[in-house]
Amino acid sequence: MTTRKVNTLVIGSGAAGLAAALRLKTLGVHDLLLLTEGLRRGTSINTGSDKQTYYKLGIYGAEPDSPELLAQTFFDGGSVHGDTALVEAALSVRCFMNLVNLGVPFPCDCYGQYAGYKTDHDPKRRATSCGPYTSREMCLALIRAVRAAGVEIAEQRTVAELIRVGNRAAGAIAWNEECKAFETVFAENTVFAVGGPGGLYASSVYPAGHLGAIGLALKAGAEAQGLPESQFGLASTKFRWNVSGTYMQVLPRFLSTAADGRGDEREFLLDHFKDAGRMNSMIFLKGYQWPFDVRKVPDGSSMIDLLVHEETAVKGRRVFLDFRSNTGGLDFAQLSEEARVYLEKSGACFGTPLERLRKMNPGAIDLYRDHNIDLATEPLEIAVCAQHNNGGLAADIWYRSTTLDHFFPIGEVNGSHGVCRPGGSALNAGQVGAFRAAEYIANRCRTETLDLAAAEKAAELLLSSLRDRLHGNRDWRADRREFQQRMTRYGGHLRPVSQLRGAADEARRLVDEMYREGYPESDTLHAIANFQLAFAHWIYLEAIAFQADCGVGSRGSGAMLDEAGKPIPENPVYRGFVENIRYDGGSVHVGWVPCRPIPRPEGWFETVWEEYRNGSIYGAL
């Protein structure tokens, strides 16, 4: 087994992961090893919309905005402390400058001028695209700056276990697809930049190759925070893909077919709505209205959610998007004033879905194209799925995990923000999160303070007990297919109070027939997988029966169900507190604290010069 050191050991290539390597290596981290399953394979590279957004603090024309007013909007989603939202606004303008300097091509005016428009749970416009593919632009520029500043990239590296000593981690044990064996890499600093919890759900739209590693990271007992609080919405299933923005705005048709996709064709919202302006109205709102958001049943843009739901869950059958042709009763002058100022303006109150999503968003259809559907001459399947973790590590301002040293969890695997996010302000928490873990790692954590004989101890052992799970004969896929089904049952946008209990202990059973009985050698990669993912979804359902029992109810994108299958009320009183889970290699420990306030410092110049000067903005030694 090969074995190396270094300082610092970023896990994890995608937009956060590679902003973090950049920023360490021009900080003068030298000693830095980037590890990955491949550049290309992360969620950042192989995700977006039909035009992603990038949420960032205002910065064009007259509009007021301040790094405290964005902090506020971030606060007031719920189950946020204030001080993470007051450090992701305060660096916004920075980190998406450097993007801009990196050449990611973020639209400005003549005049220099970055505009902005509103989206989801946004008071103002400070979001902003470069079009379908913002993330991946993104990752391409920051691929080519990586590797023109010489930062080492390994890839074809999927890490099993995190090494732990003590209280602090000390590296990974990963597995070399390349060489199919074992290596490990001991650190003094480890940068966990995993992404989301993409092989949790049955229904997902997290690219195919994107797994995450959240269950790493709970396995050696780093805390977690607000886990409940996941997105769900409509995505396209035979390529996944978000079907929000443009997609929406320009009113296809909602069909629903038998299970063979052909017979017993209708279009089904009509059945639900009192009339086609109604109907048509919502489905307009659902481009940048797109999660699911209990907010909005049974009298707005979300209950398109849950009737697509029922058709497919409940019914058996089969949802598509129609572009082709109008829905039923389509008339622009019985739109809402919203929905049609809207498509006024935007010159798209003609012809067909198409015609339209052609005169507003031509690479949409592109984007489609571009994998073999064809938007013209055919329909497009879509279900409600998993899109994003508000929830994940819990870390402090400078993305420090909060129980294990050394270990800075950035990106979506980081959870910052709590029920509700402005849309696309997890791409600046990336960002962010990057900056501040290579700045904190450069100016605090460059000496070796590490017990290697102690580590190379515990990997010993960790690397023992792996080799030990794979001798068996367990079936990867049936587990799989388990645990995918039973979080998207129990964990996904429709919760059943009165079941989760028992789902969770379902799910610890799972866990432990699979640590005991193994899966065969040559199913080496799939089984790492399984392992930290089994081992994931059993806390992820701990902490969603832990807010079940405590009555917080129905919030964000999680419609928490009682015996009638009625959404039971949110308590508001917990969109103060943030829901902290660990555990500590026995028992899962689960419970509340109080979000902490939006700082408001003085802000007089000479004391914070000093304070910079002296090094103490990162703490005591």
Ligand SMILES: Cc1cc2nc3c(=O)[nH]c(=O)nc-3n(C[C@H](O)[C@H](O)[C@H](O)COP(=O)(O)OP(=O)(O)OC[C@H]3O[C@@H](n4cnc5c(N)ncnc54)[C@H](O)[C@@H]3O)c2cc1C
The other form holds:
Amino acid sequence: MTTRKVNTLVIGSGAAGLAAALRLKTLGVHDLLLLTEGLRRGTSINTGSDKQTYYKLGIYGAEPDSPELLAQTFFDGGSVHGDTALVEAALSVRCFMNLVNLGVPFPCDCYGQYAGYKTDHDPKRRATSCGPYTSREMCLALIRAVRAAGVEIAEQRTVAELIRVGNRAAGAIAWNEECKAFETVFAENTVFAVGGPGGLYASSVYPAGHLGAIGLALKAGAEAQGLPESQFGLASTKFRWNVSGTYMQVLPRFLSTAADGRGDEREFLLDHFKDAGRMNSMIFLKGYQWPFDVRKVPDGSSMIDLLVHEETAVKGRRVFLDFRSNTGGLDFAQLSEEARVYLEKSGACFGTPLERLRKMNPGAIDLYRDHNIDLATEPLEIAVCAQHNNGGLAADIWYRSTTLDHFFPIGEVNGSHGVCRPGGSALNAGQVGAFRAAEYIANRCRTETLDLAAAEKAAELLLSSLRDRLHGNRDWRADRREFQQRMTRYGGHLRPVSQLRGAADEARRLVDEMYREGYPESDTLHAIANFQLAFAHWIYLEAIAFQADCGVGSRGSGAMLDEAGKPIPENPVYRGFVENIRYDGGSVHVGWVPCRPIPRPEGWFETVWEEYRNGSIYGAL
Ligand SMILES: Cc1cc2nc3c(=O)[nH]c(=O)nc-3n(C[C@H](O)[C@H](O)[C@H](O)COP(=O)(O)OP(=O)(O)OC[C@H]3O[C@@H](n4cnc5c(N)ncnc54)[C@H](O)[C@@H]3O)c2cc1C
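Can you switch from the form predicted alone and show the form predicted together with this ligand instead?
Up next: the whole complex, starting with the chain shown before.
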């Protein structure tokens, strides 16, 4: 088995991991390895949306903005730590301009000003975009830069275990898919950038190959926060893509059919809305109110998510968007003023949804054509899907894990967002985390403190347990189906409170069985994923069940349902607290901590300068 030792190991090459590797190299951390399933893997390079958003500090014209105002917006999402919010605001411009300078084509005007638009949960016009593939553009620019900087990259590696010695991280054991063998990388520092939990849900808009790996860190004892806070919304399933923005604003026809996808075709939204003008106005709003939001039911646009869910999950039917004809006897005069004016201004009060889409956003049609779906000849199947986890691993203002020393969770696997977040702030947070972790490592973690002999012993134990689990005969597909369906049924946008404890117990049972019985060696790659995903699904369900037991109620994208299936109202007190959860090798510890406030330091220049010069900005030695 190959074994090596580096100062810093970066796991994952999405927008966050790439940025961290580049920044580390720039800051002189040369003993560095970027280890990844592949440069073309993960969410950032494989996903996007109608207009994929990057959220940053407002820097256009005379509209005032400041780090503190932006931090306040992050903080207002609820269950957010104010100090992290301030960091993500303060580094926003620096990280954004870094991407601009690397060649990411964010649009500016002839004076060089970066214009913005309003996104969800955004009081100002701070959002920007390069079009449907913003995060891919970021990755492509970062990959060029990482290569030019000479960062060592190991692809086709899937981390199977994180090595822990005492209270610290010590590297990772990875499966090398090229050589079909395990290898060990010991590391003084581990930057963990494995993305969101894409493999957890049956209904998911994460790219099909992206599974995530938060379970590895949870099992190793890294504390998590805000795990129940995720985003769910309408997405196409044959090719996974959010049907947000113009896909909704052109007012497609919502059809449901029998399970065969053909028979018993119905415009099911009309049963609920009765009034076609109101129904079409709600469809329009769904364009920029994309995530399911408990505040937007029963009278708002999220009612559409519920009705789609009822057709698919409850009645076992299938739901499609049809762009070839208008819905419910469309009359533009009957639309809400907002929808009518928007369509009038866009010159789109005519024709079919497809003709309007061709006028307003032709690229949206090409996008599906590029994935072998022709909106002119076929309807588009959709479902309510998991899209993003606002929670994740817990860390301090330098993105150091709160329980595992020398371990830096960044990107989507870091849970800095709360109940809701402005659209686009995930990409900002990933870049900020990368900068901060790299800066901390470069300034504080270059010397070798790892007890290598102890790390080798820990790795041997992990490896032998892992190998034992690869002589079983469980069916990885059946297990994956089981935990994904459990997550969609109990941890999705609808959460039946009385059944959550049972779901968490069932999750634990599955984990025990899988670890006891194992999978065939020929399924090693799938087995590695299942072990950590199943572990994660147990911890997520524990976190959700605990939230329900505390009476937090419905909030964000998660509706807690009573016995009658009605959403339980939110107890807003909990917006002032963050839910922490940790596994200690035997049991789970879960509880609330009050949100740390937004710091408001005086900012006296001489003092800041001194603290910067003497390094006390990194905390006590
Ligand atoms: C449809 C959709 C639309 C979105 N739209 C927006 C938007 O408009 N604005 C916004 O801000 N955010 C958006 N997001 C969220 C955002 O895209 C992600 O949060 C972000 O791209 C995650 O970046 P990351 O670097 O953390 O992870 P990823 O890009 O997912 O990268 C993770 C990396 O880790 C690697 N990896 C994972 N597990 C292992 C393992 N075990 N071993 C080795 N390597 C591993 C992967 O291969 C990959 O290289 C959207 C997400 C989706 C799904």
